[in-house]
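So this first bit is one chain, no partners, the form predicted alone, shown in structure tokens.
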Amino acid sequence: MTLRLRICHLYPDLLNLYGDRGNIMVLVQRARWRGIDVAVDEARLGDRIDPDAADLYFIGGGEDRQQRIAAGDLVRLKRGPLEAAAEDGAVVLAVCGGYQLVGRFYRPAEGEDLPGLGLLDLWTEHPGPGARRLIGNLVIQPEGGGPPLVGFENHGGRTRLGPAARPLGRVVSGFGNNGDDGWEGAVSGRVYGTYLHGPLLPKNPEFADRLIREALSRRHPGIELAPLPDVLEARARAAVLARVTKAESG
């Protein structure tokens, strides 16, 4: 049986803050190390997408200007196909600005609200000019168990979850969705949103494998992945956790 991981990277030229493209590189390499074929397509402004052509869709982060450019195109051309893909078992990973755009709406510090895709039951509001940005190393404990997820956050918006979304994890160190309720990220089915940058997946190989496994299982139910050594990844995670521990101890 030939396995192929089909990835669609949305707006790689527009939403690629803090090295978000590195998430695609990790998915590709970890699949290829296991002998899995990988196909990566890019969907830019004006492009239409086929909900059956990919099994994992990625949306990265951007500043308000880039989000405003992407929002109209997302809702007009890509919302229907992404809804269909997610309902059929595809994985959607949205980071930072992309996370805000897969919710109901994003209210920036200035200007009109940006409509969201509604793939996650959440909304984001910016407190306004002069408000503190939520910046720094971020560590969360996933709600479903497993090792902590580590990364970096830098956002002004405050995200709130509705009843149809559950948090990705509980904040161990950092701010998370809004800096006050203790939650970070959101999950609904196989749609994931998070403020974890850095990029996210190089330092969190188990989470990367979870996404790969879920994407492949859309066409190959029950698929399992062979383990990888992850020595360098473990060192990267340990370095982040050490910095966080040192900072918190004074």
Given for the second form:
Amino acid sequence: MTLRLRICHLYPDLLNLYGDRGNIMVLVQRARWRGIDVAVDEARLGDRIDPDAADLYFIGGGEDRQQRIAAGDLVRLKRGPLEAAAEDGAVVLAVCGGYQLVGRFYRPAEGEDLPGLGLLDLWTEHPGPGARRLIGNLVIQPEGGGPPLVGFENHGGRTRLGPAARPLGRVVSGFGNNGDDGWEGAVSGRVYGTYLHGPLLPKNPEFADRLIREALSRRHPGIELAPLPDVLEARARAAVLARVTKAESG
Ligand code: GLN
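Can I have the other form now, the form predicted together with glutamine (GLN), not the form predicted alone?
Following is the full complex, with the preceding chain placed first.
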């Protein structure tokens, strides 16, 4: 049985901040190391997408201006297929600006609200042009256990979750969704949103594997992945954790 991981990267040239594209490279490489075949499709402005053509959809971050360009296209051309894919068990991973756009709406620093996809029950409001941005290293403890997730955040928008979304984790260090309720990210089924850039997946291999496993299990229920050594990955995460601890103690 040949396993195939089918990825769709949305707006690779428009929504891509702080190395978000690296998430795709990690998914591809970790699958290939296990002998899994990988296909990556890119969907840009104006492209239609097929809900059955990919098992993992990725949307990266962007500033308000890029988000405004993407939002109309997302809602008009991608919402239906993404809803269908998510309902059928595909994984959606959305980071920062992309995270804001998979919610109900994003109120940018200036101008009209941007409609969201409504894949996650959340909304985001930017307090305005002069507002303090939430910037720095971010460490969270995932709900449901496992090692901490580490990364970097830089956003003005403050996100609040509605009852149908669960947080991805509890903030250990940094700001997370809004800097005051202690939560970071959101999950509903296999749809994930987070403010973690850096990119997210190289330093958080367990989370990368969770996404790969869930994406493959859409067509291969119960699939398990062979473990990888992850020596460098563990060191990269330890370096971020050490930096955060040092900053907090001194
Ligand atoms: N423009 C959004 C904000 O500042 C998202 C920024 C980002 O993707 N880094 O809230």
